[in-house]
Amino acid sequence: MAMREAEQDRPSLGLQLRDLVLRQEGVLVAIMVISVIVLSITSNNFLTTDNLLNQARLLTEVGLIALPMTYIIITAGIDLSVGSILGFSAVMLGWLWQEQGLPLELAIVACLGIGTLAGLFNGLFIVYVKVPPIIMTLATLALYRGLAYGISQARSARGYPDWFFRFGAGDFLGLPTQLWFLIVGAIISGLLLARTPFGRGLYAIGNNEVGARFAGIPVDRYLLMIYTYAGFMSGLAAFVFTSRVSTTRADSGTGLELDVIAAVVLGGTSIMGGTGTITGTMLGLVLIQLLKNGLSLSGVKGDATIVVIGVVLIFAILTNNFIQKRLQRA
């Protein structure tokens, strides 16, 4: 009897399919298909294997940081310092190896550790000193960038061994090596968010932090974890970036935080917290990169590309809001 009632309450296949199509992810897939068709018509070089694999290589650093940024924005937080953490970690990698004589393998580990500590520093002040995330990470945006310039003294590190470039310029199983980092990271982050008490806790914090505390969710621990995670992924992105461009400079990652936030928001994560998915973030990331590349190949100037991406971002958000309001009224 109970099973029969449960089956009656379950939405029909048609309703499930309609909900899937009308979600933000469905809107993004539709926009992506239209964009690919239009851009492949305007440029013969756009829809080629080499070009698409190269674009996958270029979007990895933004994608790695977008994973923890999705967590942070779901909790109604923000991290503006991720680009500076990338630059600081990259400079430390080159400085420790070239100036201090540390083996390159240990310098890579140090790069990851420094990024993690930088994220932990953000988290400690946000959780225990109660500094608003936007203020704290705005301050460390300047702090970490200043440290990068001060330590590097405007010098860049070069001359890395050949094996180092396999991570940023090599291939593995037919795909860019660094893309595997993003694929594994996206799967783990997506499962943690969708299938575990930790993920449900992040949604609860974003909807009502006080209520989440009364419900027994370890809010402080979760917030500390996700800001530390953002620091670690920024350090990993610094390693991948350095391997790809073969040099470390203090201005590495400048403005990267805007690309990261744009991908997350375009993917349907609400800046007010409480909603968002890793799948949506990955779709937003790919759509932005496809537009950048396709418009460039079609001869569109840089400023016009930014305008087009902004228009797509606004259109996707307005479309999703319109659909959600219609569904709520139905």
The other form holds:
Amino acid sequence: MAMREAEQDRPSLGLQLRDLVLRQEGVLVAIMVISVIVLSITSNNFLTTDNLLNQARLLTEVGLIALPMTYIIITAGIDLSVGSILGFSAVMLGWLWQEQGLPLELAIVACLGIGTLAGLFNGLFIVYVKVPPIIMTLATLALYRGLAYGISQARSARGYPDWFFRFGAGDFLGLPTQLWFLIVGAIISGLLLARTPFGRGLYAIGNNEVGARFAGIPVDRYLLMIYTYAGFMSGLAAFVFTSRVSTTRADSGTGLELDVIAAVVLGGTSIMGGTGTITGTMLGLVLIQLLKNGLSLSGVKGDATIVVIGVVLIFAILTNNFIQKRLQRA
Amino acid sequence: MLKRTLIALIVLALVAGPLAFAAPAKAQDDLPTSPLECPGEEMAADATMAADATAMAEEAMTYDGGQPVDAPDKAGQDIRVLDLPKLIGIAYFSATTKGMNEAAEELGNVEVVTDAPTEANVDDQITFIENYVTQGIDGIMFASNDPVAISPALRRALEGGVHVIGFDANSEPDAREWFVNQATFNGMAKALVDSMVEEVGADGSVAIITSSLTAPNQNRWISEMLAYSEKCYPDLNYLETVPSEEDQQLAFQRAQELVNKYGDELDGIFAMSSVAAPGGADALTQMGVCEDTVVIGISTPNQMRPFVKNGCAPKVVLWNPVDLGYATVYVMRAVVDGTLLPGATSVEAGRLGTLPVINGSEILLGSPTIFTTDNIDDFDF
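Please supply the coordinates for the form predicted in complex with the partner chain, as a counterpart to the form predicted alone shown previously.
What follows is the whole complex; the chain from before opens it.
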């Protein structure tokens, strides 16, 4: 009953909010269209099905983790340990299978489970011990990476059977297999965020955590859920990554957290919390990958590509801020 | 209940963390080793010659490299090839790139494009390969950050008709046509260990500063060094292996930590990369402990000159990376021109003369060079 009333109250404010979000995403779409036009003029090989599908393969791991990261940043939190969880889960996958003789199918399940536990561990400390997310995940960034090196003895596990590579290097219904994980994950995550009390709860936490508590939102449970979700997705990304590059290494996914955060922030999610959408994150993700790929194909060298992406990030954020201010005045 | 679970988790974490670190990472691979003959009465310099002789003797293998599919015939025509080192921005790979450009200029019909990640990361290398194959390139010359992970991307390049040559760090043999091998692993291991024993004696205690614990070359050398030591100097005591991640400052810090931890007990440090060696030698110099501890490392003469001269790093072992890059371009040209075919036993490489084929599909640059006060001023790279 209370819920229905809340929903009826939304339109005026909700319409305004949606307008704003639409415009943020509108800016991204505009930048993307311009980039695609410019890049396909500078390189004939850019706008081809093969190339674009291949890029989809490369962005999946970042994309999978960007989904829970959007949730986390909406609540004004951050998770810096996702790259390390990926490395740790990947190493456990290889170690359990090769050193401990577990069947590969079970090792994959264990890889997902270990990622989930690693995320849960972050969540428990953030929620119940009240360690700030940035501190906690900075600590586990080091801890999980250390475990990955320690357990694997810095050796890589190799020689996976052919069926294993179907997930990272194969196709399903005409698309790279792993892209299906991302599509399904994005739809579910997007619906949960936009259409459920859980999603509204996350925005509330990001806007005002104390207020959210007083409003009866189960803040602790939600926070625990999203950090655990981040762990699970990092485990899933670890599996996809291993299947794509064909070997598990203790340094897998180093620095991945920054790519993930860049995609989320470029997608219009404010690091201060309270705003953001999955659609925006996916647009940010695709835009960064298109730029990386397109610039490289146009003959721009690796180091210059990073500079251009940095400039685009700043430009997109400035534009968003400008529009936001104009809207507030209007 | 929840609190109890939480406490259990904390305890688990506190126990599991140190346990994982307690066993020092071994930083070697599991591939079979083939230690060379012990020096006996020979000098170390002669020993490296013997290394080559052994390598030559093993050459009877058949060609095991891959072949590009329907590569366009560009014999004698202009080609554009990618130089993909492990990373850009360090002296060693700047030297290989310099050698490649030298050869390209000499040949006149090769354009070398250098592009690589700024960190030694195999995932980025894969992306570079795929982008350049899509862009359209005639050949790829790579130094891999992981021999297995890079291979599927290279095989796709071969399938796309692109010529693929490895240098410095190999892939799986069938994922490239030829690999230009700067020096055999067992030859390098022998040169390093013999040099160390000459400085600290056959019963000294030594530590290793490697690059990353997953670096394939470094792990191979360390495996061969351990096997060779076991065979020839069983009393040589290996204390610890620590990583320095291609970071000179970190190597500096690691060397300091090792000296602080072991003190007089530590006689020598093997520094396994071109930045670990100057970093480590600099640390010993600044601490003033070169009387007790020396660095024997793999690095370039320009970086190591002050430390060779002040005695902190009396011997430096390396090949000439400029020659390595130079030879790689000549091999690429020979492959494109069809003059280097599977089964060949040698290849012409400009000013380097004729280089031998070993291990089926590898081209050996030559024996490792040991730089000392006597010869280091003759080299500039």
